[in-house]
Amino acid sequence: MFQSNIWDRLNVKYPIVQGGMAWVANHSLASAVSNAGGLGIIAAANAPTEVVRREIQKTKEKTNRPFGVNVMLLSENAEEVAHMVCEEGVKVVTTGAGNPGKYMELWKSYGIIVIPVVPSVALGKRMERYGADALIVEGNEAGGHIGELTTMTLVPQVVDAVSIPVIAAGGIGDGRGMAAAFMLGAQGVQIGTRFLVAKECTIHPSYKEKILRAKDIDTVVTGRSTGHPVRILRNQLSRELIEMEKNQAPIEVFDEAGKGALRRAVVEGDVERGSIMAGQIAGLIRKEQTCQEIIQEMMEQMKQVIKDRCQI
């Protein structure tokens, strides 16, 4: 009852896209979870285009199965990363913060399959409009940069607006998430948060233990105010951001106080004054595994809760 036509195009065994985490989703994650049978994913985000060929590069020395590159589409290297994953021959795309629309015939041309992550149905039609092959529809319960609308509620708005698969994110860490997911109408998730904690997963060790104790009230989103609502865990850094709003500080001020906040928590490890990203399913998290045993234990609880729900 799983299989899709979207999975078979892609050439990937389960239906798991592991997310386009900056500074997080290098060639380490994504090869792993790309060799655990889910689709891993390079983050392009504002890299330059040269590092992130090399990714794609050392990926491909890494595994023989198929891998993807998110581009942030309001990123300054947008365009040359657009143009460089066509000759590194990058078989999918994850779009995000932006419209691929004037990339869509380009990479069409190169048969590469293109998934823009959407939070809004009227988003999603945009994308399907502009060719999409499938959507990441996204909840606000996601670590990261976030909309307004919970997975639970945007998602079957979604499957019943467009007629191109749907692959849920957003609040999904195990089994019965992604359970959950295809009842709503998804033939796939995402998972961001739950990865950071693989053992592949090249973060700063800080980092990944901030996750694995988090509760389920650690998160918070700051930036709202600015139009720019970002989900991270509670630390001295979001104490200031969320002060700084109240006091409706300009939002230069706003943006200085977190400039290169997420480098400082994923790469020096600085989880008080660096930006720790994680989705609201980080308080269901308690042990670090190889991306293979995270798949293969989602996998096996999402079949194990659905079977037992049939007998009901």
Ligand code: TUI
Second form
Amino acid sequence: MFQSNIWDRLNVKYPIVQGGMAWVANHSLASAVSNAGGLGIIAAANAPTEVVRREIQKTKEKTNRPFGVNVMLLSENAEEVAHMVCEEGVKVVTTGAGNPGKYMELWKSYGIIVIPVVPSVALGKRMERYGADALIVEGNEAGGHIGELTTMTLVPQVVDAVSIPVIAAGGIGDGRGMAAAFMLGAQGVQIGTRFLVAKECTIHPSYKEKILRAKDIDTVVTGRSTGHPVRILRNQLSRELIEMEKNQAPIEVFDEAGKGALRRAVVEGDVERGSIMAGQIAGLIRKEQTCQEIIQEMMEQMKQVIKDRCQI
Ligand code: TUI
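Having seen the form predicted alone, I'd like the form predicted in complex with the named molecule now, please.
Full complex below, order starting with the chain above.
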């Protein structure tokens, strides 16, 4: 039933894509997800091109399964990364934080399967016209850089507006969320926050601890006024950023305060002064598990809830 075109084309067993989380989604996480039957993703984020290239090479050493690279379009070296993925023979590209239109022809000429993340119907339609193979439709329950609409409202509207497969993202952390995404017309899901606490995820243990202790109301959105809204867990940094926005601090001052903040949390484990990007589903996430356990549990729960609740 779920071996629809896109998963066959991707040669991926389960309809689960791992989110391309900046500073988080490295070869360790991506290869573990791919080896567990999902689609692992390496996040290029703002990393130097050669660092991303090495992550791709290490991933190739650790898995024979397909994996992808997420190109973060706000990055200064996005163009360089866009070319490097072609040189490295990457089979799948996801994009975030912008319109990847200008790279589509290049990627298509290399036979790359391109799956842009979109926060709106308009961008989804535009991406379909440019030749996108599928869309990751991300609601604002997601962590990190987000759009305006919720997953519940955005997914069915994009599903109706395009004829390429839709993968739902934002607010999905277990088999129930996954089943719900299918009900909305999605053919798969992208999972970020739950993979933060995967055993193979190499972020600082303090970051994982914050996710595991998070409650439903513990995320906030900063940066709405600067045009780059970002969902993070509440901490000293989020309070400072919100205060700055309230006082209409200049964008440069705001950006300076956030600079290096994700690294501080992910690498140094500074969970007060660092940026703990996480989705609203963090409150649901209770334990550290291997990627294999996460994927298996999600698949079983999804099948069970569909069986139990979809009888008329
Ligand atoms: O990209 C993400 N999530 C991210 S990127 C990131 S790194 C970063 N950190 C601080 C500030 C900005 C970036 C952390 N989390 N998710 C996918 C996503 N894409 N969400 C929203 C969008 C998006 C927004 C606007 C995609 C396209 C878009 O298009 C605007 C246009 O140019 O049409």
